[in-house]
Amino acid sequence: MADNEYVVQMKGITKVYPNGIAANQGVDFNVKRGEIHALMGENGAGKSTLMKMLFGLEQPTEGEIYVNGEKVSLTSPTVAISKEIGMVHQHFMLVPNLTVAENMVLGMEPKHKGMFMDYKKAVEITEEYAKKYNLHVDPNAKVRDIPVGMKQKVEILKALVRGAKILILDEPTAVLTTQETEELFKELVHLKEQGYTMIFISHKLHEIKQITDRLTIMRSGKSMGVYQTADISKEEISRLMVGRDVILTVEKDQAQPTDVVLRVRDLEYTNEWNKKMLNKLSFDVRKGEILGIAGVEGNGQRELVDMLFNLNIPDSGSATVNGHSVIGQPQRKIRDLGVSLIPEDRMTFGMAGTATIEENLMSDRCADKNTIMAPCLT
């Protein structure tokens, strides 16, 4: 039976994948109407899998889901949307070449003369919802040209346009500046005041304490309990997430760097949409130091990494490791110089999901004198 106190109830949810991995094990997850409820846990704790089942992207092996007191079978995102559930993904699901208005109505386009998309109507819909929810966007701007903070607003508005009253926000501040995060929080509180319910997935303890009403903590596919956010400390949240006490401050000795090992000079790159991503970028990295590169997503960090590992070629400039150029060099040669890459998108670029751990570990270590990469597993 459903409890009318909750707008979402997930009871005894278990998800076992065909390879035997149990992502969720008997999880109960309940959300009250009109609250901002945090879902917390380390990577691999099972939070994303749980939310994918609530949005119809995955199906539970066992368990029941109730929405607004009704037992439901969420077999697809379309079904979830029909139950007033929307999801704002960590990696935006927007089409860069389309305008904000076109993205807003994608899949539900208003028609002109029964055949063509009514673009004027799409703009009107975008402006109406932007004003209603205080999420101001430019309907006519191409998504590729707008800042990350506005892309976040477009994603939220897309869900609201489709009738969502329950919003799943997956790491919504991961790519935002502090100022953009504060603005987003004001907008989320505004939505809450209008009766909307939000599930907020995040690792950032100070944000959880600031914005949420209650929180559920997950570890190793199981729920570690539900808590009033105001009644639990950051230290206790961390301990429940990882199973041990966590030191929240980093103590380290003063770095004593020596020779320059990576030298970057005047890197320039203009992307396919004629946007300048790198503009005479220069810096040095010395042996024995950690160099941080800070910036909101979309400001050239990914392009810089691509240049250093021959995933792309700059328009001009140089990059050397111990005096050897890495621009345009085979990745095998770059690795031989002692350079490795841990990509931001590990699932697409960092591993082969269908291969074994052994095969993944060996994949960049197979070569002979006649080929760059040759099979070495039999």
Ligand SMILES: Nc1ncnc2c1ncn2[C@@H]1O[C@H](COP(=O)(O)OP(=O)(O)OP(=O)(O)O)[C@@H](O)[C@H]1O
Second form
Amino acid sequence: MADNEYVVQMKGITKVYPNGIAANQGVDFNVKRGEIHALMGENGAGKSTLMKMLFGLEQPTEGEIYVNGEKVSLTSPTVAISKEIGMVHQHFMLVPNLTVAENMVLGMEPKHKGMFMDYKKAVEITEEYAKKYNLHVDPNAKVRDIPVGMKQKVEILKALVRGAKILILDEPTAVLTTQETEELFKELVHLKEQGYTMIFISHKLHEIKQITDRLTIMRSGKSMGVYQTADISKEEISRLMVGRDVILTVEKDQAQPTDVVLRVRDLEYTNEWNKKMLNKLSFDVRKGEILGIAGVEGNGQRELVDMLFNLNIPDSGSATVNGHSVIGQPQRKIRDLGVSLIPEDRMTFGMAGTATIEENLMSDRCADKNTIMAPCLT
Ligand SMILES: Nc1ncnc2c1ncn2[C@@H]1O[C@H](COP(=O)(O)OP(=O)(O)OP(=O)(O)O)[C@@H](O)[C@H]1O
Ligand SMILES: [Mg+2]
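Switch over from the form predicted on its own to the form predicted together with this ligand, please.
Complete assembly follows, chain above in first position.
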């Protein structure tokens, strides 16, 4: 029998994926009842893998998991939910064409005369939970029309309505504005006061400092230890995450930009749900400078990149590289202009996972004037 101070105990967890990657190696991870516990680590450190095992989405290769002192075999999310575990994924799992209330009760719909969904009851449930947990949502709005911050509240409420007492939040602030983050933190503290336990994944050191009680740091699939948040400095956290000292400020010379190379003028794009994603966007990028584009996810950044690399076509406006338009041009031509794209989702769009590194490296070099695949066939 495990110690009851802990709601979650993961002992000696190893996870080797079918492709041979050991994403977790002998990880111990313990969460105390009623705490907000941060799980930190660089990209690829193994945080999501560990949490997927706790939510029944992946199975450990080795190791044991205890929930509320009981040894469990979390073979699916349904089993995890029955053990009072809920997960809010970074990329929301809501159905855009359904209303908030319909999403709330998905898979557990209240029935009218035993057959049809009782929509009125679904709205009542949504309102009751929204009030109880101080998470305000609009039950009748279609999910596709609500802001990101509200979508996240719906995800949290969905977990709560299914009986979650332990909430896993995978990078919940990545999609939020500063104001929305502050609001989320108030809500999480409110949940903590009501006895809920939360596991909070984030890279943002100031957020971890602000909201969490303890933290576990992962590096290359291993745990680097567990700390009281108040007792460890941001510098020390970074050092443990990365494995060397990290300089939190960058020293660099003043840029000396010259001619304009990329010119974007009045780009406009309205998406399939009639939402204006680009609204007369104009800017220049000069040779020798780095242009930062700030904003939380979902505010047109992805659409802008799509237009510049002809993954989509704007409704109007222009984009030129050294005077040559890139709108609607073949990717080969855009590459020949000296542009390359490292996409935000590398795993899906940046590489072919089943191909070799060699094949990946030459995959954009296969075009030839005579036969398209000629260089690849030699
Ligand atoms: N389904 C999978 N099959 C094979 N390898 C995987 C799979 N999922 C993750 N990996 C690999 O396992 C390692 C850990 O990945 P994981 O997603 O757990 O990291 P993470 O800490 O959550 O990173 P991030 O901060 O980028 O979300 C990485 O090397 C990743 O490429
Ligand atoms: Mg992850």
